[in-house]
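One chain is shown next in structure tokens, namely the form predicted on its own.
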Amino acid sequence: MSATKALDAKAAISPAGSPQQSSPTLLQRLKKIFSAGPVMPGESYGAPGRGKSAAISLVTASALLLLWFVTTTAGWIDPMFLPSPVAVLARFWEVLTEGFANATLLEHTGWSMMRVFGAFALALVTAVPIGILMGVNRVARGLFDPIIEFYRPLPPLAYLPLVIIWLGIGEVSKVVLIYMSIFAPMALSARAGVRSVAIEQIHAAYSMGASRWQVIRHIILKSALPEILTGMRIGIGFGWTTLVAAEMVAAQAGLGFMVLNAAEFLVTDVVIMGIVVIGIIAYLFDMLMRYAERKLVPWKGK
């Protein structure tokens, strides 16, 4: 036997003389998936949850779609309650080209995006400054905190009649209703971001001659930015949730209006299609906010 063959034979045998262990078992693979991520340079232990999860998400989504397709194709569920993915896709193309409820899918989407992102823009320029002001000033905190904490737990449908009485049934009431649902989480997130700033950084800035405005601008605002971005992500989610309630009253177009109109006539495929479109738009915006977090606050979580 040559030296190479002898080395190969030796490598195939464990120190105890038995063959080496084969590929890892299913249990070992599951433990690896749910264990802490790999240790980064300068760390002693892997951080819980660290690591890529895109493949797991892709498998999960594919499994759900396959389950949906199998159950509907086999006839286990009545199409009136859950139409097949093929029927929903066909309805998507039909609404995109021919329309539904006197508007095409692009028109419905455009109206809803205008309402949600218009309210989001208004909340961004009002809620964030008020939240920062609440964090740095006790008078502002005493003025705004009771109001925000009082209406924040209320569902939008609770104060929808009051908004209609005050502002009518036009576009203004719809935008204001969505704005109110977005305002509270954004303001409170900005306030929490201010409260999380390390006092040592503020003292260091003052000791070097910084003014109060410079401390707010260069220390507090930058340190609070991760919480502000998180509040923006939460707020836009509340906005899309409130959209259906806002479009219940005198709306002529919109994704929420389309879903409600289809539900009245038991057109389930349009209902599911509208829900999927809303989910996709919200998910894309959330991905955009995650990208902004990576670029604007690369130190977050480190």
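Because the structure is a prediction, the values reported are computed rather than measured. Residue numbers count along the first chain shown, from 1. Take the two forms, superpose them, and find the largest set of C-alpha atoms that agree within 1.5 Å; that set is the rigid core. What changes on going to the form predicted in complex with the partner chain:
With the core held fixed, the Cα of residue 252 is displaced between these two forms by less than 2 Å. After superposition on the rigid core, displacement of the C-alpha of residue 266 between these two forms stays below 2 Å.
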Contents of the next structure:
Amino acid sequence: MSATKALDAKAAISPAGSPQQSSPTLLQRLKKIFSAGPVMPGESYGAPGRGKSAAISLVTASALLLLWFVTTTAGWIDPMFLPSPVAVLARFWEVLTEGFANATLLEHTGWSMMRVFGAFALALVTAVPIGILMGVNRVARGLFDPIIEFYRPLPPLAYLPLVIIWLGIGEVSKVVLIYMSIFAPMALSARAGVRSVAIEQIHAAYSMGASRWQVIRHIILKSALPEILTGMRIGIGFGWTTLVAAEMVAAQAGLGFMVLNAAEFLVTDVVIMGIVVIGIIAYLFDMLMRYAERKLVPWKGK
Amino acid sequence: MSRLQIHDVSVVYPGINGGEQVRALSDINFTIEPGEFVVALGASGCGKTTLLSLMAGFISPTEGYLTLGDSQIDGLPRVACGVDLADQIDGPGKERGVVFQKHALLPWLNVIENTEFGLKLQGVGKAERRQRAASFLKLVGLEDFHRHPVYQLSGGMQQRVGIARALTNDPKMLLLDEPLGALDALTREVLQELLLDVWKETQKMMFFITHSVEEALFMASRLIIMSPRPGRITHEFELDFNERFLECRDARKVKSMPEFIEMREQVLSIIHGDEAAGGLH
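Beyond the form predicted on its own, can we have the form predicted in complex with the partner chain?
Time for the whole complex; same chain goes first.
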């Protein structure tokens, strides 16, 4: 019994190993992908999502780019709906050097980054302390919980008119709108971080003579750090999502404004180029945050 | 000399959602003398951990009070009693060090930073606290691991750090809440011997909780056996197997002595009797 099992495992690891074996059918291949499968030494049997996926992702991305390239250069799709990658690249260069809608790409990017990262910095210095306060103090929790839980699920577009009525159409209302979308997830993450502290660590600190303030500073803040960093990653994501809404009204420059403006005139290549630029900036920032996580909280998940 | 005294203490937990109240500890009267190694043994739910939490100051008793030397340590209003109490300490304090089963080390600090943490809280200068922490790390056999991250250490080594950390703070007593409970059998025996050496070296009062009868007999100079519903102390034994080990340095020999085996069977029958009476495990 165990001998046959071992043979099966060997066959599955190297299906091309024995020449007399006929190649597996498509159904068999699919079964293999979705079965728990035999494992190589060093892997654990039945672990969900076992194995590497980077190569598959690379193939997916390349295939999509190729499909985009082929369908557009062959002329099967009207460039108004989907311009070719070459046209988008050309437009990228043009907007970079000459500009679009009275501003160059760098100016658009600069304005948007200033708004998003300004709101992010504001949220960092307000949402994190408030979230921690909510975690350690019942009065703060009672005070802020209903406010945050009420507005958190609202789409920013729903309260955008109110923000404009209150704060006007200038820079302040744009930053505030983005700030509000970042604030809630960041505060709630900080609060959850406080809740995740092991009570043994707190007890140990008190038994070593810690004051309440020392427990907050040396135990609770440190313990909450992984979740605060996760909250920052989630928060900045919400920030970029809200950017386009914020730049809908009375903006002179900005990536969201550029995309909206281009859409009005059906300049589809600028629309796509703007989306790609926003995507790349957001992705780079996320990589930076992951690097910071590895450096700042190497104990996470251990 | 400062002894720890528990005076007529009861602990009643309120019923959950209006349910029945739980009497976790009932009428405990009990003293730990300086230099004693007291071990509490009993079935689950007998109130061992509640008793330790009381001593540590993590909870206050429903009735009665606790004193350590001249201080009342239960966090309750000062009682009028025969003893002249000079001082009052609310809740936990650095004179009562605690070693937990696990999860109590700080993963953002390395081994020596964890060990000196208590001194740092009290504002002791870096050079001095490093030196004191290093001496206790040497005592627990971790002199070569000062800069290791604690989350990369084995369970046994983590407990060594926990013990060194509690000792570095120079408490009057150590409260050990099943400190070896999560370790494998071999590591456990090594650390039992280590703890006895530490006890001999430092002469601290020890209060040690365990589920293991053999461990209890081996470690205790006084063994208390507790019984559930309501939690109370039912038996007390004066033992000297720990002294015998410190003399002969042969744990296997001590644990296979006829007296040890006889004692083990007696204690086991007491505990099994409790479990049979309670009908629960």
